[in-house]
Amino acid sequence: MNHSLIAFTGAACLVALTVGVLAESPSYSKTYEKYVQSDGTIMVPQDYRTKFTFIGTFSVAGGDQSGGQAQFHQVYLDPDSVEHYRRTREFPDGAILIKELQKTRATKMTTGHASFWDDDAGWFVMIKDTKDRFKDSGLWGDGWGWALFDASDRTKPTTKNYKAECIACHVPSRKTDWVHVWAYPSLEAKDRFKDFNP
């Protein structure tokens, strides 16, 4: 028996199964089940905080855009897709990005003044999609599924069209798509900061 050949036979197999492996990405089907109504509707995923990985935190000073109470935007990715963003630079079909708007509360502690969370504001939650499903859906669109939510309902997003409501304060991070990668230690793309365009 030719034992080069064995040896070659195998190391081809060993790649491939590699390369294999490396290709795949999350499977949109289970993230379409638990988080996705047939009719395009997004769900907050009930255990995120416990099953998801936390990537970064946004301090606003005035609340949302109209202002108001500050509030922690922390930053969560479904685990698969922190892995695959950080290989391929890109999220795969089916990576759900998850924002907890967090209301705050500020006191003086023995660390100097500091703000902590004091309660839920809502959540805005976004499903990469790259194969257009839901072109009929007001949600759905530029890439990914979009979605506000108020505390009291984790289930019913208050966006009915996220070209009016969701888009515009994702446009300077349009060439990281639609993103802003480089806020989230995580996903190690600090560099892409030089493509934020305010």
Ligand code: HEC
Given for the second form:
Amino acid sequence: MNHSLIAFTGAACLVALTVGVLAESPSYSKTYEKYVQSDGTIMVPQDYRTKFTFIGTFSVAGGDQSGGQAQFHQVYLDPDSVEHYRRTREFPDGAILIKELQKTRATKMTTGHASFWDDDAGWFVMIKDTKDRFKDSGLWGDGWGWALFDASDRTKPTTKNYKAECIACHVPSRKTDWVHVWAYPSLEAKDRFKDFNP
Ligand code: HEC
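Alongside the form predicted alone that was just displayed, please also present the structure of the form predicted together with heme C.
Up next: the whole complex, starting with the chain shown before.
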């Protein structure tokens, strides 16, 4: 192989690789538009379990606030935003956070008494919005879109007004952009627990 052929082959490989990488991971702002209708209605991304990055869990011993079986809250973030957060310690416009509520079962296992996934119990979704896009929607404000979904329907949020239904409970984590960032190992923000103000 002569030199120019090697150089050409090398350049072609680089282009193919770059195109491949871009096609593989659409940027967060594009992802965002797939899950938000023009009036600001939010949907749960269907493919989040395979396409998003799982970032961490809260184990809620007594189940929901009415008691019962333990619940897991499993949190996912789109992969670009994980990278962006690690670099800048901020969520980029279009970042999508999903908190999946899981009903659990428990049984005696060789590891001890262990709980595991049994059924979906709903989803909380937050989508970062640095541009204040949906001023007329009750789901958007304070830098995010906010929505809760029943397990039966991932396309229609039950939330009407985030100010009444979400924000009061997130005030303790206001200093970290309303998100409990210190709980997620891949965000490397454990030191921000000092900013949690329950
Ligand atoms: C009863 C209080 C409460 C209400 C109401 C509430 N949240 Fe949360 N939320 C929390 C707490 C506490 C956590 C972290 C601990 C956990 O999940 O157990 C959390 C975590 C989350 C997460 C994971 C990201 C993070 O903050 O770490 C999302 C997404 C979320 N909430 C969205 C919402 C949305 C959207 C609403 C309104 C529809 C809402 N929440 C209403 C208390 C609340």
